[in-house]
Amino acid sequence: MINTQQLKKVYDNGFEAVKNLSLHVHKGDIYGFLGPNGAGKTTTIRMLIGLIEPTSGELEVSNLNVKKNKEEIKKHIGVLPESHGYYEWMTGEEYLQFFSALHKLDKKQRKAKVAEVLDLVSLTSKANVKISQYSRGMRQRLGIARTLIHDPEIIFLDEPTLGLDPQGQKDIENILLNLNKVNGVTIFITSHLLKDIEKICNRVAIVKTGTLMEEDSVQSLLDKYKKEIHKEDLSLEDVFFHLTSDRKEEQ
């Protein structure tokens, strides 16, 4: 569903962002993308969904090259962006009437659709109430519903669950894990909270500064690295840590 090969973005003032990044997500994935601050995961993602041109390499999502197919990929994808805002003075059905009609849905689609999405995040008994009114899990919730409005076989969140409280995270574990089981939505997610993307992806790559550094399923790299590490009850925030921490550096 997502390939990328020798991936590269240099910027204007000289910074190397990615570095020959290589990344192979599969239909059904729910992937995460790890590595500190400051390790390229945005810029990756920008690339990803056409906002930003690549210095070199190539992109695949949904098997279109998004060089060349930057409207069409729009079809296929929804985003969720670490730093998003919302209409405050809409309801939640509004918003996601709004959004529908940005897609193009004619008006029935769009009735039958917004009462969907609002089902599968769990907001349709706030569906006539305003965001401004929203807690911040809501608001989380109602913007994974506006990436889903249009059917998406894959969707990017960037930390989808940064400032919620533990029930707020909860919910949105819940949410993915539906949406990828009963729906067969491919997932591409950043987060910091290693011990949830644990739980809920069954496959990660980890990056620092701009380096992929492991590339795998989660219980294969808990395997790699359980006697290099030597810790028997071994989590992937161990291994983590053991390859983004300075005493890696190798150059």
Contents of the next structure:
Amino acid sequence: MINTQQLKKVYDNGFEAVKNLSLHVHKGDIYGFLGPNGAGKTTTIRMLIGLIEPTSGELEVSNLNVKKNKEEIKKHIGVLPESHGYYEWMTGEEYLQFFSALHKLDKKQRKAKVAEVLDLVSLTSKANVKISQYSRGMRQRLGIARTLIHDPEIIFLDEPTLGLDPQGQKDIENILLNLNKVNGVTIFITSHLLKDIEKICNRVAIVKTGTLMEEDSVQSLLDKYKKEIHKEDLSLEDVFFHLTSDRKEEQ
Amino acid sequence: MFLALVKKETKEHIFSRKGIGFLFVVSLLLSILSFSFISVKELSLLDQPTVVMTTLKLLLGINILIAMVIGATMIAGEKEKGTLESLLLTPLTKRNIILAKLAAILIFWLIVTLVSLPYLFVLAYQANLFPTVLLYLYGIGTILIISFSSIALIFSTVLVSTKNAMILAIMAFLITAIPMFLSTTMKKSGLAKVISENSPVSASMTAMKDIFINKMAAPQVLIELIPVFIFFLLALFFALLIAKKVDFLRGE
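Switch from the form predicted alone to the form predicted in complex with its partner chain and print that structure.
Every component of the complex follows; first up is the chain already shown.
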């Protein structure tokens, strides 16, 4: 579903955000892309969705070369960027109607699809409420509904649970699990909530300062680091800190 | 899909408090001006063509300014609100985004002209100038609105802040309007002469005088309007060219 080879991004100011990154996401995966702040997660997502050009390397999404098929890719992916904005003056339904029209759905399809995605994110009862009155959790759910409006094969979610209360986080997790199970959508997600990632993701990649540290199934990573970390009830969080902590380098 | 964006822009910028406020300002100014033509002794002595010209000048000036303010907020506003990234991820091309925003400004212009038509009809009726007024308003007026809106959209695309884009747009408008403030003697020499001869605003004002007062023939007026047409083509060309730069804020 997603393949990158030696992906690299150097910004104009010389900052190397991503260094020779090779990722492999399979169809039906819920893939956690983890890393501390400044690890290059958002840059990688922006390259994968064709919003910014990589400096070098190859990247394929949905069996399409991203560099050569920037417009075609848009039909196959849904994206929820980190802390993005909404048209506050619209109602939830108007917002989704607007994006469904931009994705070229005809009027009949639009109505049905908007109702379907609103139901999927449990916002049907708030469909006619202005977005300005939505809570943060409701906005994130609306954002997820927008990513699904054109039936994408893959959705990219950049910190979808950022700033949400535990209930809000739980709601998003349930929506994602349901989407993956029932609709077969491949999910590429970044988050700092490692316990939740461990629960919902089947595969993860851990990056640090633009470099891939590990990429494997959650269970394989736990098995691999069991001997090295020496801790009972080893969690993904322990592996993450083990791989990304600066203290280890200093030692 | 293009129409969906035009509809959204129209709703957001025109059928909103801001848009209705602008409409109110325009109709208020027209009412004050019309009232002055009747109640102020000196103004009531003006001949009909001069009255029509003064009203047209005011209408064009205020509308160009409003179009530039709206245009300047359109792309930079999306960047500030963080909505541009989602828009860029739809099948809409960057050029279509610019054109849709331009179309929304044109719709606003059409609505304003509809509001002003009764005023213009009354003022131009006796001198039988109304058809000429319509021709000037929808011909030259529309060309000027598109040109200045394109410039505002260029600033809005290149800059990140709405405020900066708006300040630059207003400054650009004031620079092009300099010839209007120059005396006849000043316009005859030096840099002022060059600006006056090549300014689209100056050319449109000269053409207006020659149409309404001097009753000049169409071919002669069209020659006078060449700076307006060149300005229109250049502004639109650069707005479409700069569309490639329509980009969201980069986080890292």
